[in-house]
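Presented as structure tokens, the chain that follows is alone, the form predicted on its own.
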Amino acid sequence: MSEIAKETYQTVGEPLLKDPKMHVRNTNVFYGEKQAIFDVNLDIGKNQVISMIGPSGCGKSTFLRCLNRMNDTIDICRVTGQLMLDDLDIYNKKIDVVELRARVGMVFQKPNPFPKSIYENVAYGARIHGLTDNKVELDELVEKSLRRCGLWKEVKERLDEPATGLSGGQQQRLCIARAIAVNPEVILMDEPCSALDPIATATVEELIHELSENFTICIVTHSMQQAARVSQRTAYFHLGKLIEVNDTSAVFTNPKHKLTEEYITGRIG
């Protein structure tokens, strides 16, 4: 462990909450012999947006992937500690990972629509999980999900067309519609706007704000301005450690740790 990592072992700010949607205790992540995440303790509030910021390679995306066991797809990855979704231990060996990922959905950095129609992209999860009983209900679910993502008016006449024909911003909103169609409790977003232009980014940010009324959202972002705009809480990671977490306004205007201040002011990054 580096000297900086040793010095910053104790997270400052307000990492713990009353009655959180998810809580993480003493969590470590290893890739083979290399440790990537060190002893993270963090609560994620219900119907809140929490942003995770920090320099490239600091572990924020690795940590995010712990929250729905996406790291399971990496053979050499090992996660220790306790990660709870309400009262469910998500690393219990009896857990159905497919069901977990329906409850904790994910939107990736680059839009990744399936090579199917716009309609089938949104309907896919509902079919897999048996959420509808007939075509009428499925049609209603697809429309509702697209409306919630502000995409219905743009695509309602072309639902049978390939999703890959949409613009980048539209594809990302389609991926969000696909995620919320199975009615998750938590949505994980890994730099969802990094591949988008400013106008599409503003549209997705507005969507995040609207969705937070019904969903808990965790977003990894390289943009401090975006974190300030969309989140109620912000967590700063450095060299695999959670350095500071607090209300977003407090983190950006009155950081408690020197490393957080240096990152926000641009002295490290």
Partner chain sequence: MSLSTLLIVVLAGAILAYMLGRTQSYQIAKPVGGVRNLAALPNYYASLMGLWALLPALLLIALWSIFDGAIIDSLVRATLPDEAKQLSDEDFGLVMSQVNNAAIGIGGGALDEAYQPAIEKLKSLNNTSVQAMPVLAIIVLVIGGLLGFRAVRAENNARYAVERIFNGTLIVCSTIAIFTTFGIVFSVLFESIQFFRKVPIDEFLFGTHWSPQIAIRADQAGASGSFGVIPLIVGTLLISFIALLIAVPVGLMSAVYLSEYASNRVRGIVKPALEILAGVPTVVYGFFAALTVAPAIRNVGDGVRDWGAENGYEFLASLNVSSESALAAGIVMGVMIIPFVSSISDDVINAVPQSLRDGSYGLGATQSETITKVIFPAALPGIVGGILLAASRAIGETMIVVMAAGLAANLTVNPLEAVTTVTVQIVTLLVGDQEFDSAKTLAAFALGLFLFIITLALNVIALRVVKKYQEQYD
The other form holds:
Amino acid sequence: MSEIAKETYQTVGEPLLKDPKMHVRNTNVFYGEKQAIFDVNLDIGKNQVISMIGPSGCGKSTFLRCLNRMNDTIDICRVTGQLMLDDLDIYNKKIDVVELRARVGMVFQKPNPFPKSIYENVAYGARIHGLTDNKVELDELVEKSLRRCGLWKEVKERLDEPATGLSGGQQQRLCIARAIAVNPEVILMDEPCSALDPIATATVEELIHELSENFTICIVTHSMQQAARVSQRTAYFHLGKLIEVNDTSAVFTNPKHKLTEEYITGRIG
Amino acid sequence: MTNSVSISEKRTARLAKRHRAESRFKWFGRLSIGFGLACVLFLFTDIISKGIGAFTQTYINIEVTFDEDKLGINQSSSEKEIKAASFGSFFKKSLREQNPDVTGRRDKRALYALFTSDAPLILRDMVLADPTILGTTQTVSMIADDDFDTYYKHSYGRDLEEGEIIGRLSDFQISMVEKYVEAGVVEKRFNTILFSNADSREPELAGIRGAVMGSILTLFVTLILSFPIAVATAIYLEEFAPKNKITDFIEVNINNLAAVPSVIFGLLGLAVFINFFGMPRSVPLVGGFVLTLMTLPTIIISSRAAIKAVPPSIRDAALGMGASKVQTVVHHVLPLAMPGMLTGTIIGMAQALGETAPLLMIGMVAFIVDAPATVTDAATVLPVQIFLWSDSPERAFVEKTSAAIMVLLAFLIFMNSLAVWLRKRLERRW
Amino acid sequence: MSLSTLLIVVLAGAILAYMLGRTQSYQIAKPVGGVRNLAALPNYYASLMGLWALLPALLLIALWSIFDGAIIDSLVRATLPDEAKQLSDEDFGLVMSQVNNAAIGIGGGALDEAYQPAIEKLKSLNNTSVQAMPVLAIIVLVIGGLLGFRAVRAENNARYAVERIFNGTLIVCSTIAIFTTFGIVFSVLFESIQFFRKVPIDEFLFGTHWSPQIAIRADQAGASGSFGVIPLIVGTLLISFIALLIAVPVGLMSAVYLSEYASNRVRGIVKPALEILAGVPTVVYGFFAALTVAPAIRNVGDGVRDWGAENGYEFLASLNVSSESALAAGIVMGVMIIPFVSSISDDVINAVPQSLRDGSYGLGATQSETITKVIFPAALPGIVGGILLAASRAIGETMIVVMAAGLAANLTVNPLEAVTTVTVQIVTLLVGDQEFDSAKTLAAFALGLFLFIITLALNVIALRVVKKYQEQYD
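Could you switch over to the form predicted in complex with its partner chain, since the one displayed so far is the form predicted on its own?
Entire complex below, previous chain first.
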């Protein structure tokens, strides 16, 4: 491992932007002795969708979980380098990870609704953060969040039923509604459609597209078509290294790096 | 978005409060753990501080002249004659001669009471062992009575609570104790009586040997019955049993038996083994039967877990070689699962060793002066001995009880460490 | 010959048969061209022969030991004088035990001449039994061995037979669990039915007065004894409730802290340290409760009362803490079940999938919010099941209450007073001398039946709840 670690490389394309929402500099991630992410530099633009693609085990999910310190829940995980949200240093010991995660929300691979009612799932974030003052406001917030996820019509009659009774696609949209109810600035999505059928996937993708007007979204996906459909920029990861970043159309039509080309033409992956 | 500003303000406003709740919650957790650990610590210090004294015993070195005339025997007397000699009055007489200033019947009796009531027997055994001491003067280390012992060990009663010793020893006795101490004939020695004697009504003569022997015999019966039966059951259920109502029923039974209160097993033992089959009461054999039924579920459950942990690939490999099912199990599965089964058995045995209630029901509470030698001798076990002694009012018995508890805990710690060691040493991770 | 010597002899005989079988199988292998042409390996022939010798002999010894008493009894009974045959069951039993004593030579002379034939008969039968059993056992052993020897034939696959016996042994062993349950049910049920013949069941279940002492003289107060179980139930529940009040919060919070907050190092030290509490025998807790905790509580109570008297708090003046208070037994029992609650909670909490935790953290919830608002609700069925199991433990716990709670059946919910429990009464009624069919002794079995049903119901419900809960996240 150390051989590769010392090896320097240059990310091709345009990793850096003007006035980014988040910027990441010289970031390494270790699991115990093992290094999972090597010296990544990347900017994430405001109200943009950026997708992370790459073969399995390339570190794209690990990288995503760095952005709201979800990696803290793993004891042996260590992150170095500079990661900033606007001008907030994410890995500064003094910052409050609870507040950070309220600003950088997350949606997971497998829909993970809490075993509570649909209403309580969406209201959960608002309750813990104290976002509403009374029941009326909370009702409004829940309705607004569900509407934005296109779920309102489907569930308004059964808000008190358990969320686990929804279909997979509905559950995932509920999780997104739950995330946006906290009104985060950035939403991280870790393969949000991998457990869904094609029709549900289409709905969620549409939702991502709509949300990108108000939120900055980072999405990890193993589907290149999905990356092409939903994102403005695409980052290609390979064995823990950020190989290429560029506008999505540029990455897919004119990859500059050999590895990227091999991946999108299906020779590796 | 104006909305967004107000929302993030609200969020920040609540943060401090939420963090206070978080740290309160954490402290609650720490307190719980602290409470648990404090209980462990308190329990152990309490018992050790109460029991440590029982590991020493006070002896009084007195000069005894084995006067042939007073005893009415001489060196050529037969064993029978020596046994018939009146050592009791001889011992009292020697005490009176050594303390000529003690007059009055009450004071004299109080003086005798400072020594163990077995003193004449000890002198007799000395003569029996070596008749040539007749006619000579010997220094005899005589066991002190428990009140003397307690008073002396606890710095003359100063660290005892009011009433625990004051009132048991008279002022005269206390003055006598002080006289002996000043004469430099009182000494504390390691208490071998505790380990060499069985039960006794006299605290200074009571020991745990009978109870330890009883526990060993009972556990022996339990082990030779429960281990093979449990292993056989586990093998059958895991490897051979067809999935049907009967095996389901067996499984339900085992799981429920594991949670049946132990006192119920005592009722079973009393009704079935003693009243129905007419087995004798108070014997390790029946105790072992009852404890077997009680520990079987524990051992079966852990043995099944051990068998389950053997990967199916091993079975496939053996069966693929043309081994029969029985051969596969006996040659491959059983040896690989053995460490886990042994660990479970040791833990089951530790449970059985500490068990009291069911043994009370089958009469293992009798006061038994002789250590049992076979599984059909009347016996008691260590936990029951603890129960019996804890009822005695003498301070010395409190000490003995705590000492017996320390011995019991030492056995249990040893067994559990053995199980842990075995697991670490032999268990394979697949 | 004593039983143990006989067993050793039989075992030695079986080993001899095994070795003979082994030799014989090599013998028969020669003409057919070596061991590889036998239907089974020599070890199987040898084992088969050994088992043929061992099992019938063992069976004979077992049956003989169990039934010789009853058979001899009935034979002796026939020789008793007529007057004895007309006695009531109780007196008859007395006579039989006198005959028994006379036969082994103690307390002779208590019976008159008419009983002499019975005594002689018993003596001779006992003698025959003791001498006949070893002889018969050895004969059976030899016959069995010979039958086994005949099975050592080249074309006979001995492995099948041995494996069938192996399988049969396994099945017999696994049915012991069933027999144990039946044994428990029938022994307590049988005696309980006798008890309910003497004491009506509704008086037992709904009576509020418990004093099982039956007076020897008919004119004594409470001559018939009263068997109302309500005070015992209340006492049991009171002590169990105090125990759970301690054990549930402490056990649950320790488990939460250890699994969600503590570092690996802390967990590695603290967890085994807490588990020590589970390994301490109950009699030790009983001693601790009776000699340390109960006096301490009483001293505190007395101190509070004196302080109240000095400072004019009248209501404290009547504070009276019993030296066998329910509080002391309850607290110590609570400490005993802490590790039990904590290990169940630990399993239950760990069964909540990580994805739910991630979901909550991802929204910016703090750890305590995640635990109280997501993990606890999700784990609730499991925790409830665990508490039920703990309650069943507390209700069935015996030694702590025997040593630290009292015998007085007070109908009270005041934790500072002495109460008694179902298990205490079972032990007290059965320890010591007993006449077997007095209502007092039978009452213990009725209480046992009651205890068995309650704990069984709690366990069945709890296991079902826990199982359902675990399936939910599989």
